[in-house]
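Here you get one chain, nothing else, as structure tokens; it is the form predicted alone.
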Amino acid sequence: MNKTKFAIIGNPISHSLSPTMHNYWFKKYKINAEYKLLNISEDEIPSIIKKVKNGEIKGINVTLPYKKSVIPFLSKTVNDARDTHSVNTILVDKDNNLIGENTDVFGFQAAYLKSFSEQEKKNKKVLILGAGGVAPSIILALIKSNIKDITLANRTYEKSLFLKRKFKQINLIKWEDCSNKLEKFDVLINATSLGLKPNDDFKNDFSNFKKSMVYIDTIYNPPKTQMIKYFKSNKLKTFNGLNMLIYQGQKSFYLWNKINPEVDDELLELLEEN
């Protein structure tokens, strides 16, 4: 019996742990399916979408840099995908419509924001680094969690203006001003790809931080980016992107299979090993 196929598309993608996670759940819940990495160029998006449409692939996840590029090929975007204009999960509904969903918003909330009390959320000042890929999902997750004081900085200032048009309540600062304004913020979030590749890292000076600041990196592989190492060495609380990966994946799995998979110790050990 042929296995049902699922995949993740992006470029680069070799670092992704999504196949490890989804294939673990397929085995656990005795689903005859497999999940693969597809490293594609942008001009290959239409042919991949066609495979979902004709049933060759049941569902796909989308990662950098295609979370917006896939949208013109879909029947519609729904829920958080519509609000962020960012898609990370594609499925087919009962009428054979291609639906774009966003599980990153839920993933970010479940991974990092539930631990803050309602009072803390009201007072938190957050700085997001980066305006691409996952940034709109992080902004919406913060807004839905009642965190109001949100500032964003991007290397290309003009790109951050697009997000400002969508989320009028956010503040913008110039990339080069991050260093001297860092002391104002309670939470710093890296939504860029900086730290993913060796020798491709931040050049900013981040020494001007609050002693109580929390650092969240959306990168999970490597598990300790240079930024995480730096803030850890200064006794700050840090998080990598692994929990966000797990929770957004959990929701994607549910959307495709109508099973809410358990995040158990065996899965966590497997992901950490990989």
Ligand code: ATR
Given for the second form:
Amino acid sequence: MNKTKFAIIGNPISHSLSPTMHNYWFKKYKINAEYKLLNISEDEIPSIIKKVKNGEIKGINVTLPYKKSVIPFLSKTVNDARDTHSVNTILVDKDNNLIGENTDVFGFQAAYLKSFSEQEKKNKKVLILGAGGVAPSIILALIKSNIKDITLANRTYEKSLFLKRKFKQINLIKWEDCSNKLEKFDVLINATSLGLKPNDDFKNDFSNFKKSMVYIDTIYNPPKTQMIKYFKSNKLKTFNGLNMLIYQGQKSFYLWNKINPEVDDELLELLEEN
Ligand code: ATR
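Switching conditions: you have the form predicted alone, so give me the form predicted in complex with this ligand.
In what comes next, the whole complex appears, and the chain from above leads the way.
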């Protein structure tokens, strides 16, 4: 029997671990399906999405830089996708509508925020770097987790203003002020694409940090970005984006297959190996 098809679209995409994860779960739950990488250009989006509508592909994940650009080709966005204007999961509902969902918000909450106590959340001051595709999901995850003190800085200031219009409670600072204001923050989150490519990294000075600061990178490949290496060598607690990837994937898998897949040790080993 033909396998049910799933895919992730993006560009670049060769670094993605989503196929490893979903194919592991298909095997574990004995689902006759396969999940592939599709490196596509922007003009290929309509034809790929059409394949979901006509059933050739059952579901797709969307990664950078298309989380917003897929929206015009969908029937509607729902839940966190509607609130963030960022879609990372596409499926067809029972009435054959193309639905855009967002599982990054859940992924970020499940990966990093669940462990904070209510008291900690109330007092934490968070600085987000970046205003691109993943930033609205991080902001919404923090807001939903009751974190009130959220500040954002982006190289292009106008883009942060756009996010401020949507999420009125966030504070903005200028990119150039990150260095001197860093010491105020308890959590620093990299939501830019910096760190993904070897020669494309932060030029800012991040030495003015609080000793108790936690650093979270949304990038998982490479597993240790320059920023992670830097803060680790300064004895700070750091996290890469792997757990966020896993938990967003868990929710996508549930939306498509109505099975909540287990995050077991074998999967973690497999992803770390890859
Ligand atoms: P898009 O901006 O098209 O949504 P993205 O990959 O989702 O693309 O977002 C990239 C993020 O990384 C943006 O916040 C971007 O900042 P700009 O809005 O100023 O472009 C940030 N980024 C990418 N390269 C950067 C660099 N060299 N220095 C600082 N920020 C950078």
